[in-house]
Structures are given as C-alpha cells and as structure tokens.
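Read the single chain below, which is given as structure tokens and is the form predicted alone.
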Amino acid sequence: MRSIPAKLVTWDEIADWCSSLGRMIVDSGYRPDAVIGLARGGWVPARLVCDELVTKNLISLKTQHWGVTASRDGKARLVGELQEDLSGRNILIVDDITDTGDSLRLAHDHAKTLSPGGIRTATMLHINHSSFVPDYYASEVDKDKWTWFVFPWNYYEDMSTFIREILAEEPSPEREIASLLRKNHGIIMTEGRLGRTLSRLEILGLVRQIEGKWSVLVEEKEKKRR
C-alpha cells in the first residue's frame, strides 16, 4: 500500500487561483484571441480564465497520461490535433498543474506549428521540478513538498484508486478506511462524505459492503494481478 501525500482541493481555492491568473495576464498586457484548455484537467480552469479575460473563444485540446493516480511515471501523448486556424492569433494554453510538464510542452509545441502570433501558457499550480515552466501560475509548489492534488473534477477517479488500494490488502470497515486515508495520504474526510463516496463506488461496481466491511470486487482484484 502506497504512502502518498494528497490534498483535496476546494472550489474556493480553484476560484482564487483562476482569479489570480486573470489578474496576472491582464497586468502583463497579453491579450489572447483564443484560450486552449487541456483536456481533461485544464477544462474548468480554462473556462474560468476565459471569464476573467471576458473572452468566449475557448478551444479544447486533449493530452493523455498513461499512468495511475499519484504516479509520475505515465508518458504524455497528444490525442488529436487542433483544427482551428490560429495563424497570427495570440493564444493562451491553460492546464490545472505542471508536474512533469510533459502535457503543457506537447500542447505548446503542437500549437507553435500552427503559426500563431503569440503563445503563452498558464496553470493554477506549478511544481518547481517540472521540465516546463508556464508563463503564468497562481501558486508554486516546492518539489520537496510534492503532493497529489485531488481536484473536484477527478475526485471519484482518484479516491477510488486510494480506497481500492486500501481494500486490496483486506476488507475493512469505514472507520478503518478513514484512518488509513489519513495515515497514508493525509486525507481527512467526514463520515458523511466518505460514506457517500463508498456508496457511489459500490453503485459503479468497484467495491462492495458485506457485514459492515468494504472490499474490492473479485474481478477488480483480478485486473490488478494482470
């Protein structure tokens, strides 16, 4: 079972970070004609930044990491290409966080081939071991304090990974799951929120409860072995 520091990000934090990005971009004098949001993590921040800049031209570009939650060994790749005519236009590429920096670099290099007038990049969070440094970022995270940020848009995806790793060891009651989430990841959850999360994962067929204990479904265990 991995011991990985994690943080549950709130919507208020996201609003504050995006507001900061908006101020930075406006104060720098850069005026993007189009904003590119990196799918999936950059979608929401990109939309909020669009509002900060009062621009409606939002474009989606998908990059994908092959890896699991709280793992930095996945390789990024571009999924599809931009179809918009960006020639001569100023663009801003937005993602949620730079960790390895691979996704933002891929997007930047691809957009550059389309002859834009200017390219700048922005993220809410920048971990300072990243190989790519965005032009704008709201908060810098020291590499020695690396943390897995659980954003609201990947809450169930990430929590299902953490919880199923716990349950892969042995079936556990809710209170033990809560204790191990706190011990292994620093995640503190109220009883009500954890209960709702477990119920959702049960409906989705990822875990089940028998006689007060939660466990990973047999087929899920088999997948992990393969």
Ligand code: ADE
Contents of the next structure:
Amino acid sequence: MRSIPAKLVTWDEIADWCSSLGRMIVDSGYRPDAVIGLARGGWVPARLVCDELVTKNLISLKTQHWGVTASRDGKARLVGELQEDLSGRNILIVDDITDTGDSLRLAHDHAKTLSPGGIRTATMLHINHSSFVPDYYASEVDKDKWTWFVFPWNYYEDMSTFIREILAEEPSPEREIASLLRKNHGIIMTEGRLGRTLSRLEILGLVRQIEGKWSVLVEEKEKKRR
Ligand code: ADE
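To test you: the structure above is the form predicted alone. What is the structure of the form predicted together with the ligand?
Once more the chain from above appears, this time first in line as the rest of the complex follows.
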C-alpha cells in the first residue's frame, strides 16, 4: 500500500486561486484572445479564468497521463490537436497544477507550432521541481512538501484509488479505512463523508460491503494482479 501525502482541496481554495490568477493576468497587461483549458484538470480553472478576464473564447486541449493516481512516473502525451486558427492571436494555456511540467510543456510546444501572437501559461499550483514554470501561478508548493492534491472535480476518482488500494490488502470496516486514509495519506474525513463516499463507490460497483467489512470487487482485484 502506498503512503502518499494527500490534501482534499476545497471549492473556496479553487475560487481564491483562480481569482488571484485573474488579477495577476489583468495586472500584467496580457490580453488573451483565447484561453486553452487542458483536459481534464485545467477545465474548471480555465473556465473560471475566462470569467475573470470576461472572455468567451474557451478552447479545450487534452493531455493524458499514463500512470496511477498520485504517481509521478506517468508519461504525458497529447491527445488530439488544436483545430482553431490561432495565428497571430494571444493565447493563455491553463492547467490545475505543474508537477513534472510535462503536460504544460507539451501543450505549450504544440500551441507554438500554430504561430500565435503570444503564448502564456497559468496554473493554480506550481510545485517548484517542475521542469516547466508557468508565467502565472497562484500558489507555489515546495518540492519537499510534495502532496497529491485531491481536486473537487477528481474527488471520487482519487478516493476510489486510495480506498481500493487499502481494501486490496484486506477487507476492512469503515473505521479502519478512515484510520488508514489518515495514516497513509493524512486525509481526515468525517464519518458522514466517508460513509457517503463508500456508498457511492458501492453503487458504482467499485467496492462492496459484507457483514460490516468493505472490500474491492473480485474483478478489481484481478485487474490489479494483471
Ligand atoms: N497532477 C499532477 N501532479 C499532481 C498533484 N501533485 N496533485 C494533483 N494532481 C496532480
């Protein structure tokens, strides 16, 4: 079982970070003609930044990571290309976080081939070991304090990974799951929230409960072994 520090990010933090980005971009004098939101993590921040800048021109570009939640070794690749004519236009590429920096670099390098007038990049969070430094970021995270940020739009996906890893070791009651989430990830959850999360994962067929103990479904265990 992996022991990875994690933090549950709140919507208020998202709102604050995106509002800081908006202020920084406006104050810098840069006026993007198009905002590119990197799917999937950059979508919500890009939409909020569009509002900050009062711009409607939001475009999507997808990068994908090969790897598991909270692993730093997944390789990034571009999925699809920008179709819009961006030549001579000022663009702003937005993502949630720069960690390795691979996704933003890929997106930046691809956008550059379309001869835009200007390219700038923005993320809410920047981990300072990233090989790519965004032009704007709302908060810098020291590499020695590396954390997996569980963003509200990735809550069930990440929690499902952490919880299923715990249950793959052995079926456990809710209080044991709560204690291992705390021990392995520093995640502290109220009983109610963890209960609702487990119920959702159960409805989705990812975990099941028998006689007070939760377990991963057999198919999930088998996938893990493959
Ligand atoms: N994506 C890449 N690195 C991340 C991190 N540390 N937290 C959340 N999402 C990420």
